[in-house]
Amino acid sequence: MDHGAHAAVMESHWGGGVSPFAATWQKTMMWIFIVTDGLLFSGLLCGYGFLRMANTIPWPKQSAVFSIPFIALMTFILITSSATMGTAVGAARLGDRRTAVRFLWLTILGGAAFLGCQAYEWTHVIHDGARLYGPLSGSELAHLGVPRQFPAAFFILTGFHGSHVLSGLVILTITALRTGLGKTPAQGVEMAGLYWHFVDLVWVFIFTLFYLV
């Protein structure tokens, strides 16, 4: 393709039309939101990394505080829900409304199971003495020598992500109900899927950087 033809193609994509690169304004806005929210999570993870590296007290071994197999199970549940979400999007594109609704509800079930596991994890960590301002004096975490910033990083990172999972479940529930009534087009299911895949991807980074590294 010569330079003139390439310029013509780019002009057709970005020449002021309402759908640059065949993306509707709704999908474009969703991508802008995902990018900005991704930057916010990146800032939180970078802040966590800075706290960990700058802390004079050694960071605790994660397996001493958390059940890593249980966290891995949570991760598996969320990744599986991402797969069911992809199936729902594919079915919606093909016009198979019944299959789309079924896999939307399976995705909701997976997300609810993940939140239930996270609530159990929070209960366990709080019982061990974790507080937002640090470990309780005389608690199990205090005996492990957990630095004050560790519980705060845990609650902020996992809590902020959990709020995204909860909002995603609300969005998916509304999408499933409206899809069942034939009121949500395939693009609506796809945009809900974009958000859910983003939530799943963020958790993979949190799982890797906070629980494993």
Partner chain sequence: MSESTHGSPYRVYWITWAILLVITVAMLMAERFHMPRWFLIVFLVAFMMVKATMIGGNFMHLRFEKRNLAVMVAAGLLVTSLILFAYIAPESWSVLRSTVR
Given for the second form:
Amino acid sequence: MDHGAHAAVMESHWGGGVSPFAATWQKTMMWIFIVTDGLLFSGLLCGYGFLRMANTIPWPKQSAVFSIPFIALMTFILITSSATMGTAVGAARLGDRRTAVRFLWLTILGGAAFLGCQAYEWTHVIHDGARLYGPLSGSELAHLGVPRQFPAAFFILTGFHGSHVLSGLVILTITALRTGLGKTPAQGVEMAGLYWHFVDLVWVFIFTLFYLV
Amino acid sequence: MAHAEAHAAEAHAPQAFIWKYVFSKDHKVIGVQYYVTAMLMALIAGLLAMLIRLQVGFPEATWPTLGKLLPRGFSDGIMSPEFYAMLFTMHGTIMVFFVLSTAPVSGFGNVLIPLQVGWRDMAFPFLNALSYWTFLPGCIIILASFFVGAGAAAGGWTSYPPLSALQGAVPGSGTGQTLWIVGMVFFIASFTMGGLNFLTTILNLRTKGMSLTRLPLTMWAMLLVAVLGLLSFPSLVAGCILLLFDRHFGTSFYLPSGLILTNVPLLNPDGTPLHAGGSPLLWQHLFWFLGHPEVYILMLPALGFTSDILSTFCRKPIFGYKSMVGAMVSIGALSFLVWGHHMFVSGMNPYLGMAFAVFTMLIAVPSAVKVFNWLATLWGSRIQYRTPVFWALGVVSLFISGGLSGIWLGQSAVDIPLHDTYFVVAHFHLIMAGAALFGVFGATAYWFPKMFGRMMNETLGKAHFWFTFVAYYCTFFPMHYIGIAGHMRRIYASGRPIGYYEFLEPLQEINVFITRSALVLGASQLLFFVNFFWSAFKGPKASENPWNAAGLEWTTPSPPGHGNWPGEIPEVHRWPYDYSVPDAPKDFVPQTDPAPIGARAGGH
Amino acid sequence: MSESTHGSPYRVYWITWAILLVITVAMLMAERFHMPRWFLIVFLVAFMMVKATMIGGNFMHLRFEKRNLAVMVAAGLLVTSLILFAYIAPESWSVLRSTVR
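Show the other one: the form predicted in complex with the partner chain, since we just had the form predicted on its own.
Full complex below, order starting with the chain above.
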């Protein structure tokens, strides 16, 4: 018989009939997916952390293996592509389809450049003797005395991130084409944007925890 | 915003059989698909359990008929130890993931969530259908592992490396283990897709008036299960990825140096160790970080079902709704902090062991709160003794029995002699297989009329309950005693001279008793299968609300058509537990009734 | 959804971009300053979290959404990852101590 409280429930944003997040179910679901996928990378990063900290063989200084300025360039490219993506989403929301499509293609260009850089990095590091099972005996990396987990962690972390970048590029390409044809609403661009920013976010963590720390 | 989508979903042309029943996007069909698939997997895993018990109960017997049916597992009618290892591995894997994570969660969750929150379907029906059709290949792959060259995975459902990471370790460590990992990846992908749908639907798509405190406890359970699954499964995926690389690409994530395989050290041609620097503890941590929330994923739905069933058949509101919710949330949260209690004897850091033990003790508190609330619900009530309430009472009983042995095991010092003994087997079967399974049976008996529009047979249902309940205790309770006496788990004790533990000889008659009870338990399930399938096609038609229950799902036709409510989705004005309200015209007030009586604003 | 009300509607993205770049450069230069290793790690991790917050808040728009969405995401990701790491880290040290060299 608590009419006041009952009325309060019916009106509140947790009272059913509306989204408590003031977001469509699509956006809510995308965020939940991002949390799950993010935790997958957390698991991989924790595994890497465990193996690095438990290792009796000292972990190499990353600057001795990688060209850190080059990795910084990759970071710059990815952050820029995130900014172009944000602009595309903003444009789509404002109804400016041409700008949205243009900036989508710029984002795709940035992502492709990132992948190209990553591929170059892999070639360079493989040439220096990095293999999944450890440093190739007699190679540069073996001379540095790196533990086996170093190249393995490198390939797993960057490989999984790279696969997410690749799938992001596929999603972005489809979004760009369909937005150009007027078939994708602004919300679709926003969903693609959330995924792309998530990919950038993961790179921030990998860049710091694998390349810098 | 929300209601416009509802009308779009209703307009549907008549559909061909394949789109209506096979590749259906309707949550009720998908739920039943999951449920029936889980039943078949349970049948298979149950048969595996029968084989395990035959071996343990009668190790010196020969089985010529079985030897002919399963030639690769038996030679001259004697089970091979390698096959025994495959049996307990696959029994555990299939039961934990493909039966008990599936039937209550994907099965009943899919059927009930839109009906209990008040929506036409799940948030993303296509993804829902995709989740089932990802689950089914996972089932096929895991079953296929029995038929590959060297047999199925044989490293326990926990797949610890190095046994699971070295392909030559045991016969099952080859392709069988790879298929195990692949099957698990399919399962986890399917479960994640389902979890996304569950969480989004329960949070975003409740009907007007359905605040969180007006949700039935079943829905709270599904909400928490989705959260637990989404947060913990990624850890296992990460672990499986690293395991796959250790197995096939020579990495050393879990493999230390110094490994010796069948008397041959694992070395490279140049004498350096094949693997170095890895640690099996990493797998254990990543696995159990999922493993513990996983067992709560199995338990929570049963706890939710029990609350709903008890209040309906006691004609009393569930006692302490808010503390029930608080208890389930605490259990869910604490479940992330206790995983190390599976690893007390692994050589892990003992200070961590202390932390894990303390949190494990803590988790007993909300569990006890739930038990006392159920007992308080039963207190002073006139119980209507129909099949569902028997199962609910069974859940309460098994939750207490199984939970108590968990307190023993949660202390790191007490766990040292009990780890890897039958005491642990008793604990998890009573609580997980017992309480969770009884929850599934109870939910089946309770919601069968809603799902199929027909009533199950009461006599068969009650007979099934009593046989199962008694046989369950007879099978698993004695395991406590043999466990304390030192009977290890997962061992293949055969007649001399293959492998025999003389100190276990006095316990063998208990093993025989357990095996006989297990056979009765297995055979009793036939009553269920007969009841289920016969009633689904030939049972008496059910009304919209055969149990006079107050929940929202009972305002739909039995079974609900596409879109669940023929007209508009009703508004909700109260919680689903308004039973025996003074001054009410009937002994229950449905959730949709706007009359200003009973509990309206929330769950108190 | 409110954005910056004056100037170009895309300002927020490019200002964030500039700040992220500055932070990245700061993180790269950090090594040159002689500081204890643990302090370097704290510094880098803290700046990493700042970057993450800027990306999540501005690019992914969490700053302009209803607060409960941001809380759900942050809590889900951070708390779970912290729990996993908090237990695994001491374990790795004890494995290191007990490893035969």
